[in-house]
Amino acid sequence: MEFRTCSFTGLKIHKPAEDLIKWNVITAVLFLTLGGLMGLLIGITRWPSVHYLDPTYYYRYLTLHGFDALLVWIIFFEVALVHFTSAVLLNTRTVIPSAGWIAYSLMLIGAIFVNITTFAGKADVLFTSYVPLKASGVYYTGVIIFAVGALTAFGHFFANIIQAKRDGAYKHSLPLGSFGMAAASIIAVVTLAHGAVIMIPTLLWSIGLIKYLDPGTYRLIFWGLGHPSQQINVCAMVAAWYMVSAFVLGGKPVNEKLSRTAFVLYIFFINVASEHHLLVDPIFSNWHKIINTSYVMHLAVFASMVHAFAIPASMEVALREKGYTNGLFEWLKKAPWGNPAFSGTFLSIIGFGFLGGTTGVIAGTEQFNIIRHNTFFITGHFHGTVVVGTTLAFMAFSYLLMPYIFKRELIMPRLASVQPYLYFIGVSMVSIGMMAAGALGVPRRHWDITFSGAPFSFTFDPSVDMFLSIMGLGTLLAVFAGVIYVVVIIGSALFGRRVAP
């Protein structure tokens, strides 16, 4: 077998697993670049002082931004984590490498189908693609192919850990990083099954083989795909947090059984958060909505609170063991803030917790949801979770993958060390600006909040312009930091100095 030993971690790395990780990471970064460009154009359009795009291109690019930045970039990176945690972290081989390449090819083909169709103006239906909005059949075919590829990749994860168990790679339980990705993979199977259930009949409807799809039924099943796909992200993000703490600091959970229990709670309860998209619909009874948004949802919130305390605690214990024991916070002061893997992870924890998590709990309650769900507040919330949280965490982990997997040093290390801070500040401004404007009633998706040409005039509170300007300036800063990230990662992969064997 083709193995090498990583000079940084001592892990055995199987060459086929290494190649799969590399290609998935680079592809993820390229789609992040495309999604970020679309985000720039959308952000400066929602900024009233600029208002760049016309309505046709605004909704077209909003469709692409949602698909490329919310799904493609993140799931390609998660597939890289799948190979890392099921082969490299277990010091074992990847089984049936061809299955990994089939998964990669299907995901890439599906993503290309969606992008080409949308750029051609045949799928201006946004991320949700609610019926009766209709896209070209190629669009739905691309989504289905992408989902099948992703499902194949997560299935590959289970095949790898089963074989690793047979090979004696672990005795009783998976390492915590692998355990977290196992939880993510279980959620992914449920999520992608929902996608197949609804996207296949939608494809048949788009090409005329089915005459009618009920919009309420579509929404109900679609959100079994649309929101749980972000719960895959939460599990993968938290797994990345634990692994960065371990690799950079030597951190170990204070109570590993409790951390594992929190991942199990995610599997059972986190998908119920999907229903907050349906609380204003007459699909569920009031009794169901109350139970869903209180007792059941709080079990998932409890799991997040466990991780929120466990990971910083593991960092503190590890740094105190290195001798930083003076006072309460010397360990925090002496932490490796210049290491973008550590700083990106720490900022991701803060951003996800305060900007994404707390606002999600608030927005998920039945009473508040009725007031805020179709406002810009929700857009600000999921930029706090998916971007400040997941995207920044994956950026941080990719800085570790460069020497571990690509065997390259980072180019422009000083620029890389400030990138997480710039990105965190920029996206936080975007999130806060959106949520503040949404609290004042700014709609979630409308192209023009001045409603120019409407038969009735309406004027928002004057402070709305200030909050949307904060969002616009944050967009520019976040995109600048995103460009730095792409240049550093792609440049390092191609031109970085090779690390010592």
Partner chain sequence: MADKYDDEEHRNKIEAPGTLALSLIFLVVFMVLWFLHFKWLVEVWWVE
Given for the second form:
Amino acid sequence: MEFRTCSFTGLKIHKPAEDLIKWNVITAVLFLTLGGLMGLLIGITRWPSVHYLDPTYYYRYLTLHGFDALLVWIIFFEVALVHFTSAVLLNTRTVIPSAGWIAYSLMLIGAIFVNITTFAGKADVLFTSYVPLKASGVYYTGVIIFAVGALTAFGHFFANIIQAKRDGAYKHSLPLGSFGMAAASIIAVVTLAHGAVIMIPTLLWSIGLIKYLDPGTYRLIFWGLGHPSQQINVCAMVAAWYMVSAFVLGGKPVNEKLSRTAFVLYIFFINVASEHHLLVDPIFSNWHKIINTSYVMHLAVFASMVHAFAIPASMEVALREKGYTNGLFEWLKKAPWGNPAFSGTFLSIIGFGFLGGTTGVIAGTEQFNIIRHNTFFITGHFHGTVVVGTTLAFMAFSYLLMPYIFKRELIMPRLASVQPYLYFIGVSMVSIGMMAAGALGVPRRHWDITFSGAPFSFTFDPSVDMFLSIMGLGTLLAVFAGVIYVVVIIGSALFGRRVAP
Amino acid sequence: MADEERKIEEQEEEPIPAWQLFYDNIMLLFFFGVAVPTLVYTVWGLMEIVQIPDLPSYSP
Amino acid sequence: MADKYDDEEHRNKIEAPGTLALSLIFLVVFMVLWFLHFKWLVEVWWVE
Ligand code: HEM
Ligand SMILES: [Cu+2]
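Having seen the form predicted on its own, I'd like the form predicted together with its partner chain now, please.
What follows is the whole complex; the chain from before opens it.
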């Protein structure tokens, strides 16, 4: 039997899809562990009273933190979502499972290349690897192999939905969760194409086959990779929000047309936000900057605001149907706050919107960017989006995957149910501490903000120490909650009590 | 592609609105999703870069 | 998975008054924060 019926959701689950989801999730979690460990080390280095690592290791581990957490953890998890939404959610099969395994192997090999070269000290270039900083050719080869693997995996999404339509798994419209992942996959193609266009010349340059690579061109094309990859995250995260609302509460979008319109706005307009990385760059004209970051990009910001209220609304409607109809907020009080899939999702929506989203819109404005660029404010902003938002949403979703896909109960359910709260509080402290320090001028990617030994001296506002300490304490809490997450997920996958299939 | 299916559908139910047919056409969305950022961000940006004159002393 | 969304059923009904209230609260709070932030920015960064 290639198919089984899930006793929780009634979905028909194809065995190869199930295996692909399992392996991608577990690999993702292992790289999150590595990335989180690096986060701990650099976090306590930026905490002035600890200042743990020496400069070489600070930059080395910062490179690994960016690569493993931002790219490897997130993209492996997204590939799991690709299979979940293009096969499981459609009650159909995953076509050519071997393509899924090839993609998986390429991504894994690429990630291992990058990790080994960086640990060996041959690639202290940070994950942006700005030319003319030069890493060993193995590093760029690893990035390229990883990207080819990821492209194969997202291509698999399209193969699956086309086959599903032929098989009659759906007639016209994909379910909303799959539609969101379709948006993510489209954006992924744009992203990875830019990656290929820039990483291949950079590889040739690093091994000496090309003499000169223009740094301005590198930055332009690199951010066609670096930024849209964050938009894959946003789409996948929003798709996960809708799915958790549907699976945990039976919530349906209040207005499906509106929700889909918001995804379509993402597909068309969100990628040009790459420009916000170039706002202080003297090369580009004001018109290029203004059109890209304001007029066009705000259509995508609008879409995020639609989702941010459409999902709580769908939860509210579902809870009201369950009978929690007193007053304005009874549904909110009686919501399943002890279920980590629900609480993680809700906290992710709040954190993404109010820590990450609003600050991103501020920092992405040309006039504000000039005083925010490359300060710790930026790092604070994207720990709001990519950690409190995406990472927490994926953590929440993986709590659902345990019974549905791994057919295991969570071990230590009590600990699991407080994990999202601890992680939320910890990372929010990290994010807010960074933003406050950055608003006072503290730079990002900087080992020594006392500038000891420099020919000039500069002292920051004394409150900076306090804000960086808030970040440091938040680091400890976030890492603690991260450890709980890893232990619960890996432990449940291996030793959790089996549930009926 | 979906035309024949739609005809069958139309006999049973009311027709599907045009915007919904547009949203269901993933390949068309794909086309716009690639074209818009590539033109507005990448190609335009590259055009601005190549228009910058080299320093007089520069020889590659 | 209905082929035509049942959006029409929901037309002109306030089904999620709590979320509506929340969104209005957040709107007001955010506007206040924004203006405070703005004032502070001007103080910190204003260069004569
Ligand atoms: C335990 C949680 C985490 C802590 C304590 C943490 C802390 C930090 C710190 C201190 C920095 C260095 C900033 C600097 O010195 O410039 C940093 C950078 C960064 N973090 Fe995290 N982080 C955590 C989780 C994550 C996760 C889960 C992701 C991605 C999903 C992430 C993505 C990044 C990125 C992309 C950078 C920028 C790297 C660079 O500038 O090259 N972080 N983080
Ligand atoms: Cu960006």
